[in-house]
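Below you'll find only one chain, the form predicted on its own, shown as structure tokens.
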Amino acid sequence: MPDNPLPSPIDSSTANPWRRQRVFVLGATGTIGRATVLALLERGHEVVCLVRPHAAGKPSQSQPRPLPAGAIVRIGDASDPASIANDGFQGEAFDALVSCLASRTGASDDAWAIDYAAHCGALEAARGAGVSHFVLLSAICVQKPLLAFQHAKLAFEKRLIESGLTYSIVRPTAFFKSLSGQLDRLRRGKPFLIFGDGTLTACKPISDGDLAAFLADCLSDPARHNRVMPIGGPGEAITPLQQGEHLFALLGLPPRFKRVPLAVLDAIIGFLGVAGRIVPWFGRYAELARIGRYYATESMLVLNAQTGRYDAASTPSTGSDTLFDYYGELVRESKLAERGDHAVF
């Protein structure tokens, strides 16, 4: 614990908001974590981040993933109020804390313990530590929520929203990694998967590193003080059937697509949930194909309240990469998307 005294927390309304931060951010090792920390980095921001042990079952000193030079790190449990505070803030004075951590799954235990329960005590525990900010990556699915997780990040949205504390929600729409799953099939010579024609829905993509910087501007934009902010990358709405007309474009192939009946989708859910009357696994399946079929079925767009439908002339645009240049760039490299822990999505 340090020596020196727990400074003041700092009046979010006099302050200027330019000024070099000292900042603490959650969900940091994962891709957009780790963009978000570098950007804050960049913006010359002191980053501390609290992150698991490298692997499972070892020592707490044990080395944590990698993360942009000039981060600090610091070992603990993001799901333990007490961590949070002993191993994370350890008594220091923070301005700010940027979250970007997530259930990995999306099932209900997952969500309620991490979307809800894990920020609930990040919240308090920031206020111990004199953060007068908190950024909260969130999504853009919470504005039609029909799953648990949706349910578990508004309930939280709610708790931080009648704070007290300038808060910056952000709900990005589709990310690059979780749009790009089906490359490796196309490459192996398989048909591109879409339900009904491919064009049930639409998104506009953005990108780790254009959301990570909309992230860290939100330290020192007022105009995104106190606001609830969808966000989409730059271009137009790309539906599935135009994600894979682009990438057959892109690796030479002709364009073969298999459609999937959203029935065969409703009678996986339809088994799985009355199995798991039974033997509770199958329905945390049940659940994760609930999510799939939600993404099969909802864009990921702004919704318009007084119509019901999505819009993708009102979802704001940010950044200057694009899916496409994306996809361009995992083909001639011969890469595969890091889609992380939350490859469901």
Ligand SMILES: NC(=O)c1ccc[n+]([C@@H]2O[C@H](COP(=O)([O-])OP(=O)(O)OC[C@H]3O[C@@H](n4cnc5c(N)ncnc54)[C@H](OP(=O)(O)O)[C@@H]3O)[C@@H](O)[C@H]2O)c1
Contents of the next structure:
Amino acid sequence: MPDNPLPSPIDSSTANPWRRQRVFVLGATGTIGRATVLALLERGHEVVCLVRPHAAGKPSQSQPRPLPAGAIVRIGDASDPASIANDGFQGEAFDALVSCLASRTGASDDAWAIDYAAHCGALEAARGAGVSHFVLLSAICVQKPLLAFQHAKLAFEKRLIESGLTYSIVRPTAFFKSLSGQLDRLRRGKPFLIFGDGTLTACKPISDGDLAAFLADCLSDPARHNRVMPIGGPGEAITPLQQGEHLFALLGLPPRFKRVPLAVLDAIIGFLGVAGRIVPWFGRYAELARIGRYYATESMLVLNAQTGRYDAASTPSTGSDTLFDYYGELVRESKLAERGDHAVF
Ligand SMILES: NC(=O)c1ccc[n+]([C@@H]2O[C@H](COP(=O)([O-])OP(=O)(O)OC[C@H]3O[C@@H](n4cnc5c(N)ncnc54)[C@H](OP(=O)(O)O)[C@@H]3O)[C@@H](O)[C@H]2O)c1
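Form predicted in complex with this ligand, following the form predicted on its own:
Then the entire complex follows, led off by the chain already shown.
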């Protein structure tokens, strides 16, 4: 039996942006993908997700969590345009494609294969399915591209903008999961690691739910059409030093910080870079170390092109969830942040 009836063709000239839409989702099994599927369903949309076989409960290394009830799950390969068309769209019409697909490692080959090439394939398949609106989860850091995955994301953003489809490109600041990794260290009595004095960078952290709501509302809000949108969470920008101080206070422990000189990262990058010319495996780790250095030195805020400085005041905010409330929840409930399989970002 088909998992849903064939929809009637979409007449975009009379389309009401607030209507129920048929939405095709890529990357639905990721942190933001899951939250976005839920947000789309809550808004009454029909949601069809293309997922890899292991995510649908077939044998895998890790036990996947099911997608929110109500989502239609189809099995296929997002890196293969024919699979997106045949296994995903299945000859049906859709209004929109929402992509939270992203390379899990950020390594150069993976990034170009997923963040760029898979998205290019999805764009072409989407045209064939009558999709008129493409919502893309990107990252604020592409405004200063120094890393392979940032170049791959930017290359697809350009391709999407030039495609003629309505686009909404969302470039969020740091996610809560990426700012919670040290909680376990602190519980074990270890110091909070900072680069420099812990104030080299700052960000306006955004929760999964607030970002998902922002992505889902791109479908119905014409003000978010054909825009590239940096977006952060509520409140002031927060430095790593403030994150550490807050965690220690919540744990009732005296603050202890260990300063890691940037020169240590530079030495690791240098060594792995040279070794990578002989053994490609090392080159992959050199890129991961470069990613680490980037986040240790660059703020996840809007970069002012005139001054060359990061600017918290011009970084838009959305939502109501705060990182410190999230920390409070983790500490109260003795939980760790769900970091998924994404070890780097
Ligand atoms: N972390 C941060 O602080 C931060 C801040 C701003 C922006 N971002 C951006 O947000 C995105 C990451 O979001 P996230 O944390 O939600 O990602 P995530 O949890 O790692 O999810 C990635 C999704 O992409 C899918 N995927 C990856 N490789 C695939 C492949 N080869 N074939 C098919 N599917 C594949 C995954 O499917 P499987 O479940 O099958 O692996 C999963 O659904 C990235 O673009 C990142 O740059 C992150």
